[in-house]
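As structure tokens, one chain now follows by itself in the form predicted on its own.
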Amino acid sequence: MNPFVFHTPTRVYFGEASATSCGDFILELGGSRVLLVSDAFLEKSGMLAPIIESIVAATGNPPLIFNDVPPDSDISCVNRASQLARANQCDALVAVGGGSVIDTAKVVNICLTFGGELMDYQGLNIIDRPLLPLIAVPTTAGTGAEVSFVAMVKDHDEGKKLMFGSPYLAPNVAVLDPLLIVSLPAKLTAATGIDAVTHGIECFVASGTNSVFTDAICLEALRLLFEFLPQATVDGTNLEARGATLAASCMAGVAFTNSGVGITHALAHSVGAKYGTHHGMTNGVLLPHGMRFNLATTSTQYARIARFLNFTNGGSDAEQAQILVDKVENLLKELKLPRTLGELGIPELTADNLKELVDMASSDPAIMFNPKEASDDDLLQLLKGAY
């Protein structure tokens, strides 16, 4: 067995109504003045009310609420939230929302803990000591941001996404409450769920620190997603399905944080940065293309997934690997997700636009973990094929 390192700094707390324990976790971690990061829709819906009540009951202080996080968060949003937190001497954070909200809270935590220039901490493993307490409460089942070591926010001036990565960036506690995702619309349920599917598949074949730990987590996460994601999309009130997708998303987040992702994410990051497309939907469009590109290198691993999921009873690794690709495409069709970049609303790609996307993808950190080396021409052909 090859040497490996497996790291899980986040405590995961799962259960119906578990979000009402946020105040207890803050108190346990030594916080008293909380910045609650969310979005306007969640606050208006009343979803934050029991969380706010728990914080007040535990700390005696109402949290400061920053609810101005856009779907594709950016540096301006981070700066505004950080200024609010500093002005009110906040010493802990609670993030309630999707990946954009949680990533925003992570980056705000950098600013609040260290001060100085945010860009001094951009990149991987620049942060070398603990941050202030952070509780993450996801309201989507897909990104895995509640347990990951990374955060991404957009730099509109440069037209690119910035990555911050360090084990210290991971939240202290992830609270998985299925009740909070019951009202998630079918389209977003499908879109965020396919993001988790992409995490599981890309992580399983990534060239990072793969291990028996990440392999096992990926396989079970994918089993749950293929079984329950369609159910959760059709019937949002199905708590068993909602809980299964929420747990699977978190599991895939733990796995890819330890082993990396690959070419699908590198391309999706570049497309999302330029055109503002939904990350999960973009991953869904690109995943079959990325899988086919990697087939020659990953057929054994893909076949292993297909066997575990009982997609096939025989045949060679190459045949079973192709079945897995077909199953992914069938899942996208069943979930009624976009199948091409054109369907995502991206205008026809010019030569200059393609070059820009290729340049961004080739320098994206995710590309480092792809199991097969990709040239600029490979990336170009994948984008053309996906359009």
Ligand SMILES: NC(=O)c1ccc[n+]([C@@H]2O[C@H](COP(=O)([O-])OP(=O)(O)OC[C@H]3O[C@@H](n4cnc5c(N)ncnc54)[C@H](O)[C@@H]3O)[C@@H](O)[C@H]2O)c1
Contents of the next structure:
Amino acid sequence: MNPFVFHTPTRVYFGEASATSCGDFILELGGSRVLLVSDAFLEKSGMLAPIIESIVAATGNPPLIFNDVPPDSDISCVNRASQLARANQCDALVAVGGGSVIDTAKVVNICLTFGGELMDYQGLNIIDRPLLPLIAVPTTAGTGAEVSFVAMVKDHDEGKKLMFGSPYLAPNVAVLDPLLIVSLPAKLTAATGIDAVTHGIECFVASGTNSVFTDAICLEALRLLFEFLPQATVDGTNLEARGATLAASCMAGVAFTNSGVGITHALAHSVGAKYGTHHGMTNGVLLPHGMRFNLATTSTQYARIARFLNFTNGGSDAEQAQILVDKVENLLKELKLPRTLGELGIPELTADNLKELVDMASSDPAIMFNPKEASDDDLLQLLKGAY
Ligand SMILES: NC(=O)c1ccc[n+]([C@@H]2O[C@H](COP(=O)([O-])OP(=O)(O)OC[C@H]3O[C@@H](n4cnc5c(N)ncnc54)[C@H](O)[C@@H]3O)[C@@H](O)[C@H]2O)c1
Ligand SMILES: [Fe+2]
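With the form predicted on its own already on screen, would you show the form predicted together with the named molecule?
What follows is the whole complex; the chain from before opens it.
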């Protein structure tokens, strides 16, 4: 067996109404003045109320609420939230929301702990010591941001996403409460869920420090997602399906943060940064193309996934791997997700636009872990094929 490192610093709590324990977790982590990061919709929906109540009951202080996180957060949002936290001497953070909210809280945490210029902390493993306590409460089931070592926020001036990566960015506690996902509309359930499917598939074949640990986690996460994501999308009140997708997306997050993702994510990051498309939905469009690109190199692993999911009754690895690609295509159809970059709303790709996307994707950290090397021309052809 190859040497590997597996590291997951986040304590995970799962259960209906578990979010009402946030106050106790903050107390245990030594926090007393909480910055609660969320978005306007979630605050208006009343979802934050029991969490705020639990924080007040435990700490005696009402949290400072920053509810202004847009989908795909940006530097100005991070700066505004950091100012609010500094002005009120906050010593802990609770993030309640999707990946955009959780990533914002992670980057705010860098600002609060280190001060100075945010840009100085961009990149991998620049952050080298613990940050303030952070509790992440996901309200979407897809990104795995509640356990991952990375955070991404947009730099509008540069038209690209900034990536921060370090084990110290992982939240101290992730609280998985299926009740908070019930209100997620079908379209976003499908879009966020396919992000988790992409994490599972890309991580299983990634060239990072892949291990038996991440293999096992990816397989079970994919089993849960293929079984329960369609159900959660059709009936959002199905708590068993909501819980299964929430657990699976967290598991896939633990896996990819250890072993990496690949070409689909590299391209989705560049398309998302340039056109503002939803991360999960963009991954959904690109995933079959990324899988086909990798197919010859990864057929043994794809076949293993296909067998684990009971998709095949034998055949060669190449045949079983192809069945997995077909099943992914069927899942995308069943979830009624866009199938082309055009359907995602992207205007016709000019040569200049394509070059810009290829340049961004070829320097994206995700591409480092793709099992097959991709030239600029490979990336270009893949984008053209997905249009
Ligand atoms: N840090 C990581 O490891 C990681 C991994 C993947 C993606 N991401 C980032 O996550 C972001 C995408 O996150 P996302 O897919 O969770 O979407 P999101 O956080 O952008 O949220 C999308 C929309 O869903 C709404 N929403 C959230 N929860 C809801 C609920 N329970 N009910 C109704 N509406 C709800 C939000 O208000 C928002 O309008 C991207 O910025 C992406 O780069 C981060
Ligand atoms: Fe992702």
